[in-house]
Each structure stands twice: as structure tokens, then as C-alpha cells.
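Below you'll find only one chain, the form predicted on its own, shown as C-alpha cells.
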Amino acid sequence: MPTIIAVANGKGGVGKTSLAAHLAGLAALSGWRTLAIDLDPQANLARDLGYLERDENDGGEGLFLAVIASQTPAPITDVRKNLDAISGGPGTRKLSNNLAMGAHNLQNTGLDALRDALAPLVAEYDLVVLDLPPGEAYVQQAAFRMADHVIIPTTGDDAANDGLSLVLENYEAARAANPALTVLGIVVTQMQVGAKAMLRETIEDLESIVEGEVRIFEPPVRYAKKAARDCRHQGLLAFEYEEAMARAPKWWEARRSGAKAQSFADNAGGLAGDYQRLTEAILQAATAEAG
């Protein structure tokens, strides 16, 4: 069976669903078998992928067949070399009202009900990231009943971490049905570099509130607004990005020929090594839990 690894937090805005995609693409290029499942409706995860304009973007339809008619839902193959994924969009929330049924009616499906219809598929796979929407806790409790692991993405401030707090809810809530589900641990986003005595505090906070229990994953992810945005646009993961700033012509030379240079942000290379160590040590962890 393969490693399944949630990235949850019950705010939005924290750089869940870009942990996610790195986490996913990055494991892929390292040779993992992977399938990402997109569980938001917001469905940013294809944005971040690049496979947004794919005929085959249902719109997270398909896994609301799977709960609701038992249909294994069909992946978009090849978004990279060893990674697959699952849409997510408006079938998602339809998903997560169905569930919110299911948890309260035994004539509906249960919230084991998106475990039992991604089974088969998942079972093909060396990893599996789920991306969780903020704030849908039936959604995040049925991702959890199929999980192994959970990762808290949050910014440290108080509201992100009013959100982590809400995770570890329903994460707790989740482990009467699947008792092995562990938080594999936190990550710490859009930190300014250099910012040594911010991310000291920061520390410091997330270990009151998980009382020193949960590891808080290094480095950072670094505060790049550029960089990110323009890698959603692109559909570029960070390591990408920085690949195509370095093929992409000088100002000069654009200039010359009369083309318009493209405009790159110059902290690319450092927010790809921090996904990258991130995606190691996130990997190491799981693979250590696993024996």
C-alpha cells in the first residue's frame, strides 16, 4: 500500500496547496510513483500542476461519483513523470455535503466512503498527497480516515494557527477510526529571510500548542510573493521556474532581437531549495515511520 500524506489547515491563504504540489512533484522527479488528489473546491492544486486546461479536468466531479455510485475515479495521467492527479472544483463540494450526510445518516455514505471508492486506485501508487480544503471538517475527516500521515502548513500567526488548531481536531477525532494516522508534522510558511528572531517566536508558539510533540519540519518555506505568484500563473513548480529563468534570454538580448523580456523573480533558486530540502525531510520522516 502506499504512503498517504494529508497537507491540511483550517485557514486558507497558508501555501497548503503549493507544500502539496511540491511535495507531490518533487517525490515524482525523485522517482516516486505519485498521485496527488486535489479535495478543494477551490481546485488551485491544478493551477499549481499546469493541468488546469486538460480535457480531462472534471472539476472534482469524479470523486463525487466515486462516494456517491462507488465509481473509481479516473486520473489525469502524466501532469509529470510519475505523477498523476485527481481534480478537484465544484464536484468537491457536492463531495463534502454528501459527506456531511453520510456522517449523520447510516442510510447515506459514511465518511469511510471515500477510503472504500479510492482503494483500488490508490493501491497503484508509491504516494499519495492529499490536498485538503480550509474549513470543510467532514471532508478533512474522511481524508483522514484514509491516511497515514497529516502535515500543517501555517504561517504562525494567530489565525493560521487557530486553523492548525482545527486540524488537530478532527485529526484526533479521525484516529478512533484509524488509530495508526499520525501528524507527521508541521511547516512553517511565507517566513521572511533572515527573519531570525520572527521564526524563533514563531517556534516557540507552534511548540506550546502541540506541547513539543509534533517536529516542526526545516527550512522555512521563504516569503517570495513573486516567485509564487508567478509560478501559480505559469503552472511551474519552483524548481521549474528556476529552470526556465535560466534558459529564458537576456534583457540584452531580447532587446536586440526586439522581443519583450520576461521579468523573473531572483529569489526563485532559494524558494526551490527550500521545497526541495522540505520534500526530503518530509519523505525521510514518512519513510521512517514506515520502518
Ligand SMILES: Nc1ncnc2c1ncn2[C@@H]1O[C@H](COP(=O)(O)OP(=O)(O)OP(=O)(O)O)[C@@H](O)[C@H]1O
Second form
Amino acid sequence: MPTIIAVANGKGGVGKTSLAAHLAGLAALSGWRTLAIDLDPQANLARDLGYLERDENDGGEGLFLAVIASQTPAPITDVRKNLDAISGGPGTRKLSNNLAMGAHNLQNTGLDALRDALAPLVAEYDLVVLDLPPGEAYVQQAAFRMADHVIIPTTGDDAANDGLSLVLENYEAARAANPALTVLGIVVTQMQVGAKAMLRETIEDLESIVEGEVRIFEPPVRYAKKAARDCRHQGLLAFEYEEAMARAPKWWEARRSGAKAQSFADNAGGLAGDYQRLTEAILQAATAEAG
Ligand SMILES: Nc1ncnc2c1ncn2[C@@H]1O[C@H](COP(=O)(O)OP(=O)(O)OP(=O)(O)O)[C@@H](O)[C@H]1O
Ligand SMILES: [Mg+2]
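Given the form predicted on its own, corresponding form predicted together with the ligand:
Next comes the full complex, and the chain you just saw is listed first.
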């Protein structure tokens, strides 16, 4: 059976998609057969993993049909070696509306439909990463019913921590239907390098919110605005961006040939390292919990 990890925070812009993309991409690189599922109508995962323009990108229609017609969606294959994806988009919005409409029904069987329709596909993988939208409570509930673990990224500001608390409430609600679900941990994101006091305060805040019961993963993901922006723009993960940087002509070579030298973020290597260490820690924690 695969390990299914949902990346969630009720607050937008805290780095859910960036983390989901790197977790999926790096796990795949290390040999885990991985499926990344984009449950967000914004469909940002398509940019981060670079499959936005692929013909098989159905904008979330497959996920919608999974819920309303019990059809198992076809993934976009070989997004990377060992990595397939199911795309989000307008279809995911329809899915969300559909789940919300079923909410008057106390059982809300639609919430299980996602898990049931995906089950035959999911069984082919070692790891499944679910990228969740901010809000969309019913999508979150459906995801929590099929997941083994939740990971909550937060920037540590009060609004992001409110979003974290909301996830913890929804997690408790989902456990009635999926008792095996655990919060694997919290990831601190977009943290200034060297801001030791701020990191300490952030961790203290988080420890008081979760009353010390939830692991806070190391390391935090460093703040690296240009690298994050370039990676998304180019559909590259941070380590791939770092490789592209190493291959690019040096500025004097570009200058000699009359080409425009490409500018790169100089902290991409650090960002790539953060995601690599985090992925290692997350996979280790998930493996340990699986016993
Ligand atoms: N390490 C980082 N340092 C600085 N900015 C970052 C970093 N990682 C991501 N960002 C930027 O933060 C923004 C939000 O990132 P991301 O899309 O991963 O968050 P999200 O939680 O998935 O957002 P949403 O809730 O909209 O789905 C993006 O503009 C991205 O470029
Ligand atoms: Mg996102």
C-alpha cells in the first residue's frame, strides 16, 4: 500500500504547493514510485512540476469524474522519472462545489468517493502527495479521508498559524471517518536565513499551539524569493534549477558570444538543500509510522 501524504494549510501562500512539488519530485528521484495529485483549482502544481502544457493536462476534469461517476482518472505519466501527476484546475472547482452540495447529507458519501475512485490507481505507487487548496473545506475533508498523514507548512505568522489551527480542527473531524490519519508534522517555510531569534520564537509559538504533540520538521525552508519565482516560471524544482545554473554559460562566455547572460538566484543551492533534507526527514517519519 502506498503512503498518502496531504499537504494542507487553510491559509494561502504558505508554500504548500512548493513543498508538495519538492516532496514528490525528490521522493521520485530517490526511487519511490510517486503520484502527485493537485486538488487545487488554481492548479499551481502544474507549473511547479512543469506539466502545464502537456496534452494530458485535463484541468481537474478527471478528479471531478472520479467523484461524480466513480471513474478512476488517468494520470499524466513520467512528469519525471518515477513521478506521475493528476492535474487540478476548473474541474477541481466543480468537484469542490459538488462535495459542498452533498454536505446536507450527514454521511456526505461524496467525501469517500474521491478515495474510492482513486484506490485502484493509488495502489500502483509507493507515495502519493496531495496538494490541497487553501480553504475548500470539503475538498480537505475528502483528502483527509484518503490520506495516511497530514503535513502542515506555515510561515509562522499569525494568519498562517490560524490556518494551521484550522487544519488541526478539520483533522480531528476527519479522524471519525479515517482513524488512522496522523499529523506527520509541521514545516516552517519562507524563513530568513540566520534569523535565529525569529526562528526560535516561531517554533515556540508552534509548540504552544500544538502543545508539543506534533513534530516540527527540520530544517525550515529558507526565504528565497527569486529562486522560488524562477523555479515556478521554468517548471523546475530547486535542485534542477541549481543544475541549470551550473550548466548555463558564464557571464563572460555569454558576453563573448553576444548572448544575454541569464541571471540566477544565488541561494538556490541552499533552497534545494533545505527541500532535500526535509524530504529525507518526512519520508523517514512516514516510514517509521508505517512500522
Ligand atoms: N522559499 C520561498 N521563499 C520565498 N518565497 C517563496 C518560497 N517558496 C514559495 N515562495 C513564493 O510564495 C508564494 C506561494 O507559494 P506556494 O504557491 O507554494 O504556496 P501555497 O501555500 O501553495 O499557495 P496557495 O494557498 O495559493 O495554493 C509563491 O509566490 C512562491 O513563489
Ligand atoms: Mg498551492
